[in-house]
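One chain comes next, on its own, written as structure tokens: the form predicted on its own.
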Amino acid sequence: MTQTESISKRLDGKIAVITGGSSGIGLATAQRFVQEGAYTFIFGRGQSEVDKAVKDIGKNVMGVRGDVSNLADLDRLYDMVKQQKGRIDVLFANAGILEFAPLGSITESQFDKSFDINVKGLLFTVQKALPLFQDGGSIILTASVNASTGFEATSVYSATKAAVRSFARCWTVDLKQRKIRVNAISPGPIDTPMTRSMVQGESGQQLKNKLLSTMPLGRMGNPDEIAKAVSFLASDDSSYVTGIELFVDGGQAQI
């Protein structure tokens, strides 16, 4: 039996949505998406990379290029999302970026980029899904570890995930007549593309030791890790399970 064959289809059916969804743990978590059985749109910045990961992927899986701090990108976005299916039942909004600057070097473009995208982006990510969003649906926002600890130069960063927590709490509440559950999920360290091109290097070697010290299991996750639990919050099988924050983190966030 292929690994596949073996993914139960725990999403058969379903509508969902990713934002950041051509790279890293957006795209592996369209990959189990689609294995679970949801027809999947793909949102991503690069067009070369939104297409190869169509490709990749195969099969049920419609890329949208286009920028989550761009309003007008998001209804384009949802404007597809409506034309061909009509609906939406799990929405992933998982766009980010981390740029770091210690405190005293922080500039006024590199806080408005991360809060643009990260915090406002991921709102009207959401917000601009209400209208196409089938009541009992779940949602699910990426945060960080580093909501809740602390990390040399990454406060901006930090400051723009624990908006993301709150705001977690706040829709569960708010969506509550509708069925509708929201979560957060709290990646630590993860091998992805963003994260190997912050660890190049002597003093890139020297951040990834430091953090892997940090953490119960010595290791970094890889991106499925976080896609398993991921559709566990967008299935069923968490469907009395809302306003969480879920770290799947090594346990670099619990000791």
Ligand code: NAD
Second form
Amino acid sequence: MTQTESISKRLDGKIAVITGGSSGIGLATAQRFVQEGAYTFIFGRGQSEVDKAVKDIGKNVMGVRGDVSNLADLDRLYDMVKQQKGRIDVLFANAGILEFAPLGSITESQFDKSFDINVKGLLFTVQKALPLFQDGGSIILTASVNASTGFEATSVYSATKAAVRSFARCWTVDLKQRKIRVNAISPGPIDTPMTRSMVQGESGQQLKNKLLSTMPLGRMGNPDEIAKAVSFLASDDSSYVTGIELFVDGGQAQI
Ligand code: NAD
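Given the form predicted on its own, state the structure of the form predicted in complex with the named molecule.
Full assembly next; the chain just shown is listed first.
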């Protein structure tokens, strides 16, 4: 966010929970949510990473360490939210991992780990939050352009994100009586620790340049460009938007 950018307070008074909130897209979104007026709980894996994120954000934030694929950790997260604030208005189910493996060398443990975190973890992140949800709240799920495109060595990851996109459709219907909106956000390549580890070395740079050369905006996105779109979906500005997949991808999957 630039110094001169004026910050709206469109999330004033809202209680938000962000998984994967200690790094990358989740951290940028937590920063923006707090600046826009929400009290925000961040949930992430490493205690030191969570502590650092809480310190950097500074106020109106609480960190909880845990693993989304461990249901007892999710219970601990929501016990904390219930005890501290008593309700949730906005849930950004964002934690996820990406591991590369082409068909032929996918292992059972890689498959299980990806689906445990990206699919099972996300499902129970949402399901276990429901008792704390206010009618009229907003749930945002992090999918990916990979749900709609074919890149080499990403079939397992892409399948997990296609499942996430499907969840947004079905849960929109399951939750319609409670007027809870559910939307998916699909980022293109965003400069975060996840992608930084992929573009290291000469071959990584070549891969990055090849990808960017095919994209209308010709560059990677920054995490706050996703955070701004998530904040829109979290806020009442998107009160007539539900069930969608919002691509924030520099045009990558649109042409
Ligand atoms: P990141 O690695 O910077 O952040 C991932 C976050 O998820 C971290 O806070 C980490 O602690 C948390 N996390 C991972 N596994 C977890 C688990 N089992 N339990 C709890 N927390 C866990 O990556 P990012 O780029 O910010 O990715 C965030 C989301 O965006 C992911 O779902 C990713 O698939 C998706 N995405 C990223 C990009 C991109 O280009 N960066 C593109 C499309 C989609």
